[in-house]
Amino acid sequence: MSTPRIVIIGAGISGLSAALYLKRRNFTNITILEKAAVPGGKIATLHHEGLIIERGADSFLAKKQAMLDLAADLGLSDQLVGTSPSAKHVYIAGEHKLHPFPKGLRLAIPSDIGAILRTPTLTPFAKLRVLADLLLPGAKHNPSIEDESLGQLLTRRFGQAFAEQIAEPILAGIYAGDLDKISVQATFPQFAEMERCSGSLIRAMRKQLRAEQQEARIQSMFLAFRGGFSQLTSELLNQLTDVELHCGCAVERISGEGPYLVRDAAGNEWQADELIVTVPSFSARKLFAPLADIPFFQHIEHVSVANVIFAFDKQSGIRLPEGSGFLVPRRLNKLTTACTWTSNKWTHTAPDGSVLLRAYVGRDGQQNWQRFTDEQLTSEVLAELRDWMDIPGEPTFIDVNRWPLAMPQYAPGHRQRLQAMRDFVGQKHPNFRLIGASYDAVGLPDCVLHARQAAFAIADTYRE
């Protein structure tokens, strides 16, 4: 079959990625499924009164070459926006008080011994006990080690004050997640192939930031869009335009063995060949029956966040440290999990005179949250940040944003559940492809990489 039908089943990044890399690769009869009114998925920007407010994702890894890619595939590249030079420095948050973090951190690992010992955070054995990880066997050592939680390998390798006062804000903060429930082979399995190599995990990450310097390649860890995530959306919808796109369309049951029968909550129908399916892991199951008994559907479970934005006046007073925001450790109990101070870390967002901040709420076994109104969300997040923060006056805007199940969680042995699931469907079924963010993409280039993997894997399919 020379031209088989496609179905995409949502219209978040990794399906409108994938539309544009079938369409790239000369597939005409695609068809997208949107339960949403809009597609977009986790990308959604509001612009107000020169504010440039991300409700959604709002930056990703400047290293992750997917997302440069399809940047540059859609002629974007010179829309690209790294981080301030002046917001660097990034804090922790005390009970009344924001210290700052220890310079020569990479996602939680150090690499300045200086600033380990010189930080007020950790006592003084607990800086010791840092720098036992320099001593410390590696996992050379422990063979019968194939998979644990990100608590255990940096309790194992650092100590539980380092692990729960400068490591779980961080890490688990990515993941809306509980440290001692993250599997490291799922998340960060990099952590895991450094202390294989080289035993200490500091005498590793030095080892890199060496050669990144060497190679001047990072000039920002962090890259944004200037008129936001929109113009990506925006741009991807613009050259699919020949792209069949369904929004508001609730896709209810997928039939058959290929070809499939995809049916909608209002009885609408489509056949397909290939059929890719980007939505949440527990909304697939319901959708296709073979999936409902499959070990990996049963075990990952997702967490809802939501962030609150608040637009200031610099004229009430508001003062800002140098830097770009603050990380809540669990221990403190909070709502807020985490402060961007976004006018600060992106100097485009805002214009002169204004000032943006975006607090983030929810994470694993801290969801009470969602009981409450906007309005106590608001006051009960401002109330909290006034507490380490110099907020004198009263919000000119807020916006609250709340995703639902949007972040899953990737316990020990999720990469063993994964591939056999795919195993599985692999050889039930080879026409049927399930990507996105609840099997091994939290990040947006993660889904730009998985989506275009399925695009390229269905054309050499109809290879000729």
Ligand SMILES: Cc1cc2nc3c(=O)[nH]c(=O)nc-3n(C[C@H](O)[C@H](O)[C@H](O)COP(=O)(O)OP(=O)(O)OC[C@H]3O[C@@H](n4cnc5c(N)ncnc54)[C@H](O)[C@@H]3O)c2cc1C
Given for the second form:
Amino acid sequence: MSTPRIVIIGAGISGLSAALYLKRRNFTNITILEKAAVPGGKIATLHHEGLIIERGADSFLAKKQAMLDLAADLGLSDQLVGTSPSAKHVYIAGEHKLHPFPKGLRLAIPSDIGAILRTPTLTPFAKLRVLADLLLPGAKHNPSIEDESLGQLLTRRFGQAFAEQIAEPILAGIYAGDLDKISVQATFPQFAEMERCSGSLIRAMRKQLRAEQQEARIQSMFLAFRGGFSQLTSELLNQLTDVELHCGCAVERISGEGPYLVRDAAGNEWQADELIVTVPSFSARKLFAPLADIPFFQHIEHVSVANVIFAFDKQSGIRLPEGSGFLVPRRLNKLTTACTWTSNKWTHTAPDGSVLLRAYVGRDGQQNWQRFTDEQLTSEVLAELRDWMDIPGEPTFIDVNRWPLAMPQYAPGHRQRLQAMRDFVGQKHPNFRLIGASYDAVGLPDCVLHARQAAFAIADTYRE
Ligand SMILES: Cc1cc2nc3c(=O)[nH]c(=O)nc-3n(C[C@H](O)[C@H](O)[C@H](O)COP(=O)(O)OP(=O)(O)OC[C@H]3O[C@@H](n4cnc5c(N)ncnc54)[C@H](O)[C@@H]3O)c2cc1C
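Let's see the other form, the form predicted together with the named molecule, since the form predicted on its own is already up.
Below: every chain and molecule of the assembly, starting with the one above.
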């Protein structure tokens, strides 16, 4: 095998796992260029007095194989932990009060009709409208209408009240987005498929859950690492010791036609036969500008988010309900969009005697929080939490984390535009690969999957 010079831009999970899988395919000349002072991107764990604090990603969907594979490839499978079985309940915030979510929701799709009929969150009419999903015909497959927003699909199937009050905080929350602007095909394409195959989403979900129960597959829907997600990045870095990693190196420009010339802000240059670019689309647009004007980059907006982490001494009198936390519907117009009762949900994160909470802030259309100082943000969020929860004492530790333009918003049509962009780039620049959260999916396992695919695609190119 020849030894191409491979440059990876960005040392988040996409860049690091691409490097790992390239190395596993025996590539030896790999360089990673990272703007920040430390690698990891949106994975960042703080260890503080026995607390494991995730400032960025804190878990992944257990059924996503790519992340399980990566953990196994790194020898970390025995470090995976599930959520506490006693933290199953999730709540939804009302004015001054938390209400339990109806049972049986999976990714917001109902599977338990009795639970829908019993929930105090919906009016009797809204409940009947949800059940209409069982009778309404499925959308006819029409290739000319390839995509719609999640809001459109869920309102069509379950009515507006369900979409706004129950589905919106769950699904839009994952993307810090607006349900009416997020593409079904780029986020939950399985919903369109379920509708096409079963007509009713409720019926399709019940069928899926029955099959999963028979396989006894689902122990915990989410998994994390016992020592925090830094365990994952540390092990990746351990296994990449012979890869050149330059931190504090902001790439500014890519030129040439292959080999490419990659230049950073300090004027350092690298030659690359193969390039993997994992930076967000607004950064990629600047890098790519000398090579081509790609309108696709302008179509993806990014939303800024933050989280405020609070630790309390249990003796302060703080009482958490049984459960993993609560979501805040957009219509309440609060600063807090959700709150995880971290020490309930992930028992490994806090020693006995401590309570750990993580409040999320910021979503599409609600970005005013950015003008607050950390102190203002903390006191506003804590005041909101106190309105919903019993928090008599003061926190013993507070950590504010801002993530500017961190959450890509995939608008309807995203998949088609992405494919068109990839076709265009692939023709002109076959040695240039764009991966990462701005493109295919935000979840960690999908970032790993696409990084692995990019690495293997490069390996295929050099196979004799
Ligand atoms: C607060 C928060 C919580 C999240 N929680 C979860 C979760 O629980 N589960 C989950 O699955 N997903 C979660 N996500 C999403 C997930 O963390 C991200 O989608 C994923 O980590 C993105 O990885 P990436 O490598 O593609 O991008 P990034 O992690 O953003 O890495 C890109 C890297 O490129 C670097 N870079 C940018 N520009 C340049 C440049 N010009 N030159 C050199 N380097 C550059 C950046 O500094 C960065 O390190 C969360 C995201 C956020 C913000």
